[in-house]
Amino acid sequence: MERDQKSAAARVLIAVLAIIAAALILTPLVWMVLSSFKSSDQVTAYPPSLLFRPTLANYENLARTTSFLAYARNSLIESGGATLLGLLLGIPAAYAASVTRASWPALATLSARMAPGTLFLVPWYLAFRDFNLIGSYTALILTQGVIALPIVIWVLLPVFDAIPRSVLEAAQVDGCGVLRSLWRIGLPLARPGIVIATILSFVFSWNFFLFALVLSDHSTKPLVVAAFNFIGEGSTDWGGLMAAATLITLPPLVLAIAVQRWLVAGLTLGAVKG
């Protein structure tokens, strides 16, 4: 009886903590979406009011005054290209580091990721200027690929570590080399982890602002930079900014929902090593 009471209390505590965590996570998102249907005066009103007459004026103004579809296309090209580049380089790097038990490649990429972006901004700008690549998709994909690469390596490293060594050794006995064992064994077993790495890389690339602001021009400007146009020197169009932020949030959210089954599996993969 006492054990059942403790179990029930534990479930109630977990439910309460889950509700608090969900509230903390969802409140800013809900506030952003609601604000996108308000005028700028209503967004900045104090105290804020949950009762208001919704309007689509912010979305209409966004469609009328900006090339939103073109900016969305640019974001998809740049984020998708950077994610693909990070996966192409990061998957073999993580697998090699796991098989050889070498930690220095992962640490090297992590140190680059921990450094502030402004540290790389000037060298990247000068290099791309010399190659006449400022304002090109190539420059943006390469810079955002540098952001995606450490994410892919550090997400997949414990995933590959969780693959039983006996499976890899059996593949070697059967004549599989490193690349073939990666293709035939590593990739199928690490599929949920690859989904996680893909989503995180895409989201980080989609939302990265600094390099996109400096290295893009009007023809390659992504959504996250275009939203900056709503912030003026003397005033800010908060309604338009919230509408743009809401639309910018949709593609990563739709991607996460579409691969939810693999996402849940990837979050638990590697928790227990075989």
Contents of the next structure:
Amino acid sequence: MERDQKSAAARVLIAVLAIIAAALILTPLVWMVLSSFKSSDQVTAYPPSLLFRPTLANYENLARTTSFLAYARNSLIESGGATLLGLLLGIPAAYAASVTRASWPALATLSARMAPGTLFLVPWYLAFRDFNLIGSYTALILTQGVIALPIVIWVLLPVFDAIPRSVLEAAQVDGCGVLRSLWRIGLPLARPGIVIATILSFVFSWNFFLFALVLSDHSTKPLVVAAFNFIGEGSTDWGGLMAAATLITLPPLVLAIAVQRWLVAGLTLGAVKG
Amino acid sequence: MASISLRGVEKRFGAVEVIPSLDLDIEDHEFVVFVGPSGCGKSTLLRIIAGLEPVSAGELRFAGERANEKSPAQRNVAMVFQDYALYPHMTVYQNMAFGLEMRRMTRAEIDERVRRAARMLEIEPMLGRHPRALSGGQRQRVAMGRAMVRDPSVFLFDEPLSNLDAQLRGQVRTEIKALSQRLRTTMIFVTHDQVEAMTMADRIVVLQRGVIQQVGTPEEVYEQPANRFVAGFIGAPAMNFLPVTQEHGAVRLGNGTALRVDHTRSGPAILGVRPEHFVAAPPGQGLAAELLLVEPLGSDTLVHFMAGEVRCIARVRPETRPQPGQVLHFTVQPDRAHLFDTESGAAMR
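Structure of the form predicted together with its partner chain (previous: the form predicted alone):
Once more the chain from above appears, this time first in line as the rest of the complex follows.
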């Protein structure tokens, strides 16, 4: 009886905490979405109004005055390319680090991730300038690949570690070399982890502003940089900015919702022995 | 089919020496069991033979050919792991077929081999299931099936029964033994269970701290243990060890009791007596044993008593219905008693 009361109290507490956490995370998002349907006057009005006549003017303005689809395509190419690069390099790296029990690759990539982006910016800029790659997709994919690679390695290392050694050894006895055992055994077993690594890499790369601001030009500018155009010297088009931000948020959000089941499984992978 | 020869094989993990230097010959078609306590190096030795662990020194030969540099696949070994190591994302059929696919066999041949092995192991209805949908015993069979279909030169078993319950363990043990007789392939089986070793092996290799203590048939290691370690490890309950002084044709215990024993010399020794080799004696003769504990097993009864400072176990007939506190008298079968050197523990013959 007492235990039932305790567990009921714990459930209520968890629900309250979850609501607080959700409110903290969702309030800015809801604010952003609501503001995108307001006129610029309403966005900055004080006190802010929750009841208003929604307008699509900001979105119409966005479509009319900017090359929104072109920026979206750029974002997709750059984030997709960086994610692919991160996966191509990160999956074998994480697998090798796991199989050989080497901890230094993970530490090295972590230190690269911990370092502020500005640290890489100047060397990257100089290098790409010398190769005449400023403003190219290559430069943006390579730099954002630097963001994606540590994420892939750090997400997949515990996932590969969780695969029993004996299973990999059984594959070895069955005639698999390292690459084939990665392909036939490691990858299928690490699928939930690969999904989460893909999503996280994509989202981080999609939202990464600094490298794109400096290394892109008008033809390769991604959405996050394009949205920056709404912030002017003297005035800011808050409604337009909110509409752009809402649209920028959509693809990663849709992606995350689509693979929600895998996402939760991937995040808890390796946490318990199986 | 392959004979295996290990010459001066050593294995070190950093500064830790797991196998100092080891020589061993395993004949073609032989069923050899590596037995020893945990950490004795038996699994490491098996992994060295499998090609999963490189040797630190020495040479390994398969059918007379140097195999040190060969991969497990090149050695054509098949292994059944302690946790079965089935591929969780594959069905039973795919698990069994995987090794054959790696050898680029035709689909028809793979199918034929998998179904034949599945029939033999009675797992045909499970071919479409995933390992998670199988019981421990069924997984064990699949692991064996996966090894069998390969038609390997050598089967390696790394404590494959340790995760099964007692009843199933006995059943699978019998099946593996029957399988070995049917397949006539060289088999190496690692266990810490001396009953498994005794019941399955053509020859037993007893290991302690990476050193072979004795290699012999089950009868040899049981009847003529090379040293006190082997004598104590093989046999359940374990052999009783009593410090004695040897006299001509007899030994004298610390309390003065004399027991007739064959092959005595002179000086101190350790008398080894298996529980079943104590013989009931008339009152006043032999060793007086006040029973501390009585364990009826049905087929016979174990009685615990003190012989001086040493706690001993004797096996008696159940119909004697001994009771705790009762005093029984025992002698030993003179020709079944063992004497060991007090220093080295080596058998004195």
